[in-house]
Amino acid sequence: MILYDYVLSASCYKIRLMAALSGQKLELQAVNFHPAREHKSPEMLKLNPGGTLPILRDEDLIMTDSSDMLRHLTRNLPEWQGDDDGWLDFARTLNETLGMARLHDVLGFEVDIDAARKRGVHLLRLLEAHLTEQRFDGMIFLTGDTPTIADIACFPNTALAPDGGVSLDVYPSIRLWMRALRSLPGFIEMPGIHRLHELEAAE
């Protein structure tokens, strides 16, 4: 499988992370998203007329939606599957809010930054409330006591929220959830998201 990838993209990272956690190999094809806008080139638009990343190619199958990619990577892995559809929609909204705030602050994208941060904070409060309820029931992940693609979909833009000017300091349940994900065997990092042992070493 070939992943057309940008190292700073939260959406690309979730596919790299899912592959790593499930022991699947991806061939990474780097795309110069910024500043060259290579994802808008004629060659890339042939793969994805929408001009977005990531793009996953598995032989003749080409996917341009990260949720479809997560489902594809786990199609033979029932342990990663669950009642995830609502959370995959939630992840898209995280990308449209916290993700856009990060693009504004990190890459200078033109965004209604106040609206993006305000909506992003609202989503974090909803996520915090859900995870707190899960903890009371003895579960740490979004849909149970083991992770599913729901967690992988929601994790990157949540973890990178501080890059868009939204602090996670007031969300203890979110921080515990992120720590649990960082503890998973096979976890890989990206710029702004470190492995758990690196965080412990810095303390």
Given for the second form:
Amino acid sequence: MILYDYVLSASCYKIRLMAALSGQKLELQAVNFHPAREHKSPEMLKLNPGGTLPILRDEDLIMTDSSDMLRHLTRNLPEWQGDDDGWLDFARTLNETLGMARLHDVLGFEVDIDAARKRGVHLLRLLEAHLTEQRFDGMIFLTGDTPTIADIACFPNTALAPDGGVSLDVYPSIRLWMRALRSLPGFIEMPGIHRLHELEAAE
Amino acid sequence: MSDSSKDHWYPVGLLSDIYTPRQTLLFDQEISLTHDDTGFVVKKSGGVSLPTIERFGHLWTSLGQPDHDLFVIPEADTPGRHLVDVGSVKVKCSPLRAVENFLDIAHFPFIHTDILGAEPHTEVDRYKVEIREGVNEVWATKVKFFQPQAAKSAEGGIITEYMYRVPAPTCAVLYKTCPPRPKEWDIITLFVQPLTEEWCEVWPWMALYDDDSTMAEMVSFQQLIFMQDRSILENQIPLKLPLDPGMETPTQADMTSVAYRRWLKRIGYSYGAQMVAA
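Other form of same protein, the form predicted in complex with the partner chain, not the form predicted on its own:
Every chain and every other molecule in the complex is listed next, the one we just looked at coming first.
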């Protein structure tokens, strides 16, 4: 499988992370999204007329929607499947709000930044409320005891919210959830999302 | 003390990006970049044209009266190098903090883990720092550090040698062991555009020998490295760079930073600096 990839993209990271956590190898094809806008080049538009990244190619199958890619990667892995549909839509709205705020703050994209942050904060509050309910029920992930593609879809733009000027300090359940995801075997990092440091009690 | 900050050249855009008019800030002032038949035009908001220089893949301008040409990097002109426009990243920190971080080696194992450094190889050996009087630049030489993956073209860990050069207050040039050509230096620069005293746009640029990586891979590698620094830079307190010793206690590894701050003070550069002891 070939992933047409941009190193700073939250959506590309979703796919890299899902592949890593499920032990699947991706061939990464770097695309110069910034500053060269290579994702809009004629060659890339042939592959994806929508001009977006990521693009995942599995032989003749070409996918341009990151939810489709997560489903494809886990089609034979029922342990990664749950009641995911609503959360995949939620992840899309995170990308349109917190994700755009980040592109504004980091790469200078033209965005209504106040509106993007405000809607992003609203989504974080919904996420925090849901994860708190889950904790009351003894569960740490979005749909149950174990992570599914719902968690992988929502994690990157949430964790990268500070890049777009939105603090995560006030969401304890989100922070615990992110910590649980970062502790999964095979977890990989990206700039702005760090690996866990080993926990050692002070002497 | 009179402030010399405006009398320098600053990067404000990429030469390769001539089709996108650009509104941006320089020293809190709005400026616009356009391109017509005669070339690039940079204007202040009142319509006054500003001087321009085209060099290192970037357009440079000045709001003051620079009494000197923009510096040169003769090594970058040797044939066979790939000139890499990395593009800009905006950071909410003082322009001087961005440069200072670029000059620091000690953070590599902790921020650029398994790429530019790795535990337990955290010690920075003694190196040489000087302010070169004739050219009025800060130089650090004989810097050596263990790196697991020093560049896109490096495989496995190597002891990498560096030289750091600060040829202008918001610009730094790194000369680094070039894995495929041991006798040459790879050149990695950090050109910083001061938007405000606490907000900057950072334009890394590189001149590398690397025949194995695509341009997109070289760009990605450097953006990855710089974005690992960004969250650290946005959390440094105070936001401005203190030029007087106070709450921050430098160690042996910080000699370059100490020289850089001393030099800024000597040339009367105060934009983005905290002049009162913290």
